[in-house]
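In structure tokens, the next block holds one chain alone, the form predicted on its own.
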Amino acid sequence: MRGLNRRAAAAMTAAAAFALIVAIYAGGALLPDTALAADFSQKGLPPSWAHPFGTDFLGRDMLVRTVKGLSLSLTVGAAASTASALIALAVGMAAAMGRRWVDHGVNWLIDLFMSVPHTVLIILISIALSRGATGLMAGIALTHWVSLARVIRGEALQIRSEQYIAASRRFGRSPLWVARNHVLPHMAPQFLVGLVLLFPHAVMHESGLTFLGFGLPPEQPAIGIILSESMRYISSGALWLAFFPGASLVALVLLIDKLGNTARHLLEPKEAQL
């Protein structure tokens, strides 16, 4: 009974976190671009009931800009983390189910990617692809698959040693058939959990690199752009320009991380029994 109560509470927590994330994305997507129009009669206002996050020095409402920025971060993070998780699935399955030289090659590739800081690789890839959203998403996708690939490889190796796998091979089933019909279905929990846990890393890297000038272009209402613009006004006392967008980004990342940990508790058998 206690286990069922814990699973029910975890399911409700995951549902609430997911609903809030969807609401943030929908709110930013549904807000018209005219909501970001400059209004110099309202410039530089501190937080108030009319403008809970204050306004910037072009008179734009910071709450609207923050919601639009979070929605944009969710879009980029979702695309990049999904692509990265798919790369991890393909690489991990190839290492576990392929020949020995494939496994050695994958392990060497994983060690190579882990030896170079993510930020440096993402910047190099982004510059090579002319920056922008495409280069940023490609950089994140090509650098964040390593840890998940190792997890999937280890799980696939464990499943490959089961007796029913050996029986399938004796009946003449090809390695590709075994991987597709026996091993791949067991990878769904690890894949989904890994995908959600990659999400906050992708969001943080998107915001961080955009802040440094290697991500989204300045005309986009990204959180990194907002924080970069706010640096020039902090000395004048306009702390709200950086505080509220930054705190909202941290809250969003923690919310996604909570969703990922809750999903792991629900989907992975070992975690679900605790």
The other form holds:
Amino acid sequence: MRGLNRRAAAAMTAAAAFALIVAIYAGGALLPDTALAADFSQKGLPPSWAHPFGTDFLGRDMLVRTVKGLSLSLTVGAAASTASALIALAVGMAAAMGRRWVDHGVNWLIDLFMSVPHTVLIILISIALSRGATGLMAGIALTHWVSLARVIRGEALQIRSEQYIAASRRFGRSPLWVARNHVLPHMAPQFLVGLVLLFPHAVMHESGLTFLGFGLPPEQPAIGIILSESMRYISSGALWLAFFPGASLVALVLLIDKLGNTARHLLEPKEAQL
Amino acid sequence: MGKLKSVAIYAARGVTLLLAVSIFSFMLASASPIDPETRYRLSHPGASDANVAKMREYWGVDEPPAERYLGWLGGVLRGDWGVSTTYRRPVLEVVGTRFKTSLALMMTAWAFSGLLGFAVGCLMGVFRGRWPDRVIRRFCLLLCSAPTFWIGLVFLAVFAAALGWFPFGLAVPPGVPPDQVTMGQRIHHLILPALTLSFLSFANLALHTREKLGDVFDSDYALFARARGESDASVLLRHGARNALIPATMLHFGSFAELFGGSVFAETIFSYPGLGAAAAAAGMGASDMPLFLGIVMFSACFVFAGNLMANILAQIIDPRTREGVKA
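The form predicted on its own done, now the form predicted together with its partner chain:
Following is the full complex, with the preceding chain placed first.
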């Protein structure tokens, strides 16, 4: 990337990260389920060239399971973080543009959501919605909007004090019209970046809750399921069953984080100084 | 006078928040598709009709939701938190004994990650931009992206299974009567889960401390101190660390929620008989709602206590917030 300036280099990084994430997703979605068939002649093999991540005790290839798991994590994470970011946008805009009591109400609501540990709250929401993917996604979406809502509120408050907003109000535009046409468009960068930065948290909580048994059902090839199964074999020394799937999850999280941070540098002028 | 008022406001806010938490969690618990009677019969096969009737009365199954909630809240305030269906003992007793076990774990991890995080943050701040900073920062960012439960699994696989340095789990050696367990054995069982749990907030704290130190070192007064001939160490101790300590303290006391959340994972992996493992166990199967609600309420108090301590300590450490100055 010698010949490029920093902005172009950042754009390249973001594009590469995005392409890699899409590739992981497509890999998991396109791999046929037959690749996960049990094969007892291959059971419990440590990593080798034929099976880079080893095989589990049903003889399934761990690399295939991991890629499928990551793909599933991406799906759940995308849905949950999009829902969460939409909640954040709605709540943050309402707090900034609405009347004072709305702002107070939102602050109180934020305090409320911060006052119970998220893991406990997600478990409770997940139980209330009879577990499974829906409960898990609802739990993640309802607990992760807080920080982005604060960012959006702050940003919207700043824009609200601009002269053109006052002018628009004097021309007789309703507060709702002003919010939608003058303020909302400015929220696009924060919203997008916030959405991507929410993603890693969503993915980590998804795998964590699934690991504890409150998320995806055991027949799904999720990373959390793989890791909770591996618990049983760790004492017999099958380290690879836990190590590679988890490390891949960390790599995916780092990748998404990289994408989010690069996007922030590109989209937000104030953050452009790398 | 002003102080008394702010304390009163703070206390009122705490009480309203706890009330709101109780209402919302009770609503969520009631929304669960398994109704209390089915749950009770599932967890107590062959329960007598008299016991079922008692349970129905405690939970007010036949009453409208609002009354049911008030009945439960009244019980909670009187100290009657219901009976846990998982452990077959009163919820308050389960929460109390388990919290004592958890507290040792959480406080060890918390103190360790606080000291280490602050020290490492200072180290990064001093070497800002040079290779030690870059290496450690990479490592910290990596840690931020690693789920606690996976770190725990790797520790378990490496230090307990492969190397055999530490036991596989539990808080005491199995088969030893409680009064014969030595302090050394307890500590031996505590190290791995505590280490796992401390990795949760350590990196975050270190990175924040580094940022704050960076701000201080860029300031005019730090430049002036250098111009006077003060060494790196002296600038760090007299200006950097003092200024970075306040946000670090606030952050670390404010991390009680993550600490509690992390303990659910750390305790489950190491089968450590604390409150976190109880939370995970209470949610399983037919879900032990009395215990789970108790844990939700208790964890809210725990988080509130952390924030309260953060605010009090900030007032003590930071002379600027002591009197008359409003943030």
